[in-house]
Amino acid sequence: MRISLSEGAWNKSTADIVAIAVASGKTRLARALGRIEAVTGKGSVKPLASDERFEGKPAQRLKVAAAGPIKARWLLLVGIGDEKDAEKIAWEMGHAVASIARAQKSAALELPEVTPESVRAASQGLMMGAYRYTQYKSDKATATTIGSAVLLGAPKGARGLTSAIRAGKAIAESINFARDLVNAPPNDLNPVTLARAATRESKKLGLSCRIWNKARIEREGMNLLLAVNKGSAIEPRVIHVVYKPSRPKKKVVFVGKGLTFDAGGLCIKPAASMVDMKCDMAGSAATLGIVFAAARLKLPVEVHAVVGSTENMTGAKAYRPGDVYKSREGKTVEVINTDAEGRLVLADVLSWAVKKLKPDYMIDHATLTGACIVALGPYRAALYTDDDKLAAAYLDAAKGEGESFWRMPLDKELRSMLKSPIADLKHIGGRYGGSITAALFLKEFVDETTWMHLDIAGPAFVDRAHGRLPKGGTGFGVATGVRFLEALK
């Protein structure tokens, strides 16, 4: 998408569709509609707004045929409620107009404020709103969306606005890359092809990308990852992408769960629970998206993405409940339920990353537990860490990006649920506190590293659009991770 700046006003725009923010409240709504009708003519907007019960509330949209001397074909009124944050409003406007446009090829946005922050947000919203996954659609008309957008009211000679457009697009491109991975069907996206996708994108950005095959994984002693892979006909992969600028401020390692399909192993999932299990690699998609965004933005932080990828299938050699395996770190683990495979994969990868990369911060993304969705619902992720400063910084970054996290307790009293009578650990606890005991299991493999676990099982893949989340793969976590990196000192 081509995004540009203009000093012009909305009533002079020649774009196919022009987006205008409208606040809620009787007085503010009347003022906003009156301002529009002063140009388009009395009775051109207010009656339709009344008929459609458009009140300027958040998520409300009203598409109006332009009237009077307006050169644009359509006006899109975007409800913003009581929101006063110009950055959030700009994102909503960009996302709204790109989401709703079909026959319209060009758009213009009247932003409440034209600053680098709002321009970046609008650009990001435009690119994310224009996202369509149509690779397997014969009728490509469903992919139609705007090809160009103009951000209006830009002060002449204002600094930082052009680079803000580039930044917004860079983040959105990385989010949409992650969405594509999550939406891809499992017959096409498996550990091998996921590794190829990471390699292709790394080459485009000039990044180092190392891929481990099964033989290398065996040499590294990642027996938990290999156990999960035993029932699959497709080999596992470990993917390691590195972005390293000169004189980096910090080293941050992101680790991702890459289960390209999870049938549950021998503890097989019900059919209804299995149909969307292509999304079980959303943690790896977010992890890769973050490192690619860091490279696009040229952030002064060394960023690593490490992904453990496999399928969890039911083949003749599949691992069993009751099996015991020795982890890379050395602890023995008794398998209780083969459908709790993600923590086994992560345990070996986290252990390797701690020992070999020695990060300042290590953060993992994983669609780890259904218990997390039971606790927090489908639109919020769980955040686990013992480090208060890290938690505060990440929650602040999430707030700025409109992604929802909730800090959960690493309750030490539940650690006893992981005791095994025959091994060092059981890999799951019991029925209660399932998301917490999963995090406690991972904690066994991170030593003293400043570490955070993000269980994104809910918002990584949703069955209908909600707020900033599109239906299907959402790319959840990428934007927050990038903002966190940008704030590091």
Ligand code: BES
Given for the second form:
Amino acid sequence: MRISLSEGAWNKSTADIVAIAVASGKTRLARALGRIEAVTGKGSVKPLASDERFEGKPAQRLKVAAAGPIKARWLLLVGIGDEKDAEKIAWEMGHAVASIARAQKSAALELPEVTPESVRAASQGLMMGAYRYTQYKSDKATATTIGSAVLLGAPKGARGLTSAIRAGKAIAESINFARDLVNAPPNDLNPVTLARAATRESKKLGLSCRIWNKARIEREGMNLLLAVNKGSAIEPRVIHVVYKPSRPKKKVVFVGKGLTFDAGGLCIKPAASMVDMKCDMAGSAATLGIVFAAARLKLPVEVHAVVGSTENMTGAKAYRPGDVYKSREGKTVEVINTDAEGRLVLADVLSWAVKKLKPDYMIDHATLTGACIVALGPYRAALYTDDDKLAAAYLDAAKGEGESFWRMPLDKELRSMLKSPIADLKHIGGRYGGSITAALFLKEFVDETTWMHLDIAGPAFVDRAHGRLPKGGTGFGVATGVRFLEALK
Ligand code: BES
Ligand code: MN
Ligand code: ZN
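To complete the pair, please output the form predicted in complex with this ligand; the form predicted alone was given just before.
After this comes the whole thing, all chains and molecules, with the earlier chain placed first.
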């Protein structure tokens, strides 16, 4: 998408569709609509708004055929309620116009404020709203959107606006990359092709990308990852992408769960729970999205993405409940339910990353538990860490990006639920606190490293569009991860 700046006003724009923010509340609404009608003619907007019950509330949109002497064909009124944050408003406007546009090819946005922050947010919103997954549609014309956008009212020569556009686009491109991976069907996206996708994108950005095949994973002693892989006809992969600037402030390692399909293994899932299980690699998609965004933005932080990838299937060699395996770290693990595979894959990857990469922070993203969705609903992710400062920094970053996390307790008392009669550990607890005991299991493999676990099982993939999340793969986690990295000192 081409995004450019203009000094012009909305009523002179020649774009197909012009987005204007409208606040709620009687007087503010009347004033905003009056200001438009002063140009487009009395009665051209207000009756329609009242017919459609458009009151300028958040998430309300009104598309109006433009009347009067203006050149644009459509106006899009974007309800913003009483939102004051110019950055949030800019994102909403960009997102609204790009997601609503079909036949319109060009858009203009009248941002309430034109600053580097709002220009970046508008650009990011535009590109996120323009996202369509058409890979497998024969008729791609059914899902088009705008190809160019103009941000109006930009003072000539204002500093930092062009680079703000670039930054917003870079982040959105990384989010949309993650969405594409999650939406890809599991017959085409498997551990081998996921690794290829990571390699291809790394090459484009000049990053190092190491891929481990099964033999290499065996040499590393990642027996938990290998156990999960046993029932699959496709080899597992470990993917390691590195972005390393000169004189980095910190080293942050992101780890991702990369189950390209989770049938549950021998403890097989019922059909209704299995149908969307291509999304079980969303943690790896977020992890890759973050390292690619960091590279695009040239952040002064060393960022690693480490992904453990396999399918969880039911082949004749599949691992069983009752099996005991020795983890890469050394602890032995008794398998209870083969559908709790994610923590096994992550355990081996986390322990490797701790030992070999020695990060300042290690953060994993994983669609780890249904219990997490039961606890927090479908749109919010769980955040687990013992480090209060890290939690606060992450929650702050999330707020800026409109992503929802909730800090959950790493309750030590529940650790006893992971005791095994025959091995060092059982890999699941009981019926209660399933998201917490999963996090406690991971904690066994991170040693003293400052670590955070993000259970994104809910928001990684959603049934219907909600807030900033599109239907299907959402790219959840990328935006917050990037903003966290940017704020690092
Ligand atoms: N991939 C699932 C978790 C999941 C559920 C992700 C729904 C996205 C949407 C995970 O591997 C799983 O199956 N977890 C089990 C664990 C249980 C067997 C202890 C679960 O949550 O039911
Ligand atoms: Mn599972
Ligand atoms: Zn899973």
